[in-house]
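A single chain, nothing else alongside it, follows as structure tokens in the form predicted alone.
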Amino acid sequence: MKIVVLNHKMNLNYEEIKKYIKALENYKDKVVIMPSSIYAGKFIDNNYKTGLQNIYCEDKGMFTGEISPMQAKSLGIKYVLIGHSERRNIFKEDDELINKKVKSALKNNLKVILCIGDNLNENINEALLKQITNDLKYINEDVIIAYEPVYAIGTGQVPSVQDIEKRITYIKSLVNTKVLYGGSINSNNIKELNKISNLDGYLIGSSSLDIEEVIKILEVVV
């Protein structure tokens, strides 16, 4: 079964979260929810597979505002997203920090979803090779890769199925792991995306906020 990760980013208020949990009740075994961290406990209490959108690289200490892998594990978190382009671009996280985060998360037995991607006017293979090499330096454990072309996130600009398949094939030639696709996934393009034979799942952003969209996507994927 394909992995479907729903990344809420910094969206939804508490009342909306309660409605969301109830509305997806019959689909909870088909998704991994990545809500804002303050809502993670609500999803765990309702038996959803739950992940965090970000994590720090230390188990404890004077790091105001951060969440440690140890804390996440103790709450019942199963997955963690590391290296999303918004973390790289907005919060200036570099490959060295991302590498530390991956190591710390794995040490605490969290399932890591590492985000990598390319920008327009960039050599795609070189960009992906650099990120994979640096982000997974000295790491032998299994890590799920999420390939997200940066220009496709929230823009509606989705690469062709053929181009995505080439990228997935290239990534899998570098590291033997499951690879997800992310970037402007919706109910209109999911049937076409689902034709990609070597794709192991999806990382869904904006569409994850709309319950009807989520259900339409899941009906195609699973």
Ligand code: 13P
Second form
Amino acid sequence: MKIVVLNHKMNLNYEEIKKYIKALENYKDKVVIMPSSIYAGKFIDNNYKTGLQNIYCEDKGMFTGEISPMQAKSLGIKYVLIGHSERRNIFKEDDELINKKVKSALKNNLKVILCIGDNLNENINEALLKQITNDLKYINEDVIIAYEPVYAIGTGQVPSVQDIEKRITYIKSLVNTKVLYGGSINSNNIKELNKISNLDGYLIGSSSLDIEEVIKILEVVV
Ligand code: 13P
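What does the same protein look like in the form predicted in complex with the ligand, given that the last one was the form predicted alone?
Up next: the whole complex, starting with the chain shown before.
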């Protein structure tokens, strides 16, 4: 079964979250929800597979505003997203910090989804190799990888099926693991994307906020 991860980013208010939880009731086994962390407990209480969009690299201490993998684990969080391009670009997270976060999350038995991606105008394989090598340095445990070309995030600009397939093959030649695709996935392009034979799932941003879109996508994928 393909993994479908719904990344809400910093969206939805509490009333919308309550509606969302009810509306996806029949689909909860088919998705991993990554809400704003303040709502994570609510999803867990309603038996959703729940993940965090970010995590810190220490278990506890004087790190105002951060959430630790140990805390996440104790709440029932199953997955964490690490290294999303918005964290890398807006919050200036570098490969060294990302590597520490991955290690710390794995130590707490969380399933890590490491996001990697290329910018336009750079050598794609070099960019992916650099991120994989640095982010997974000294790590032997299984880590799921999400391939998100930076220019495809929130833009409607999706690479061709052949190009995505090529990148997935390349990533799998470096790391023997599950690979997800993310970037402008919606109910119109999911049929085409679902033809990619070596893909293990999807990481969905904007379309994950719209219940009807989510259901249409799931009907194709699952
Ligand atoms: P969009 O689906 O909005 O392009 O976002 C992709 C993403 O960044 C998921 O993590």
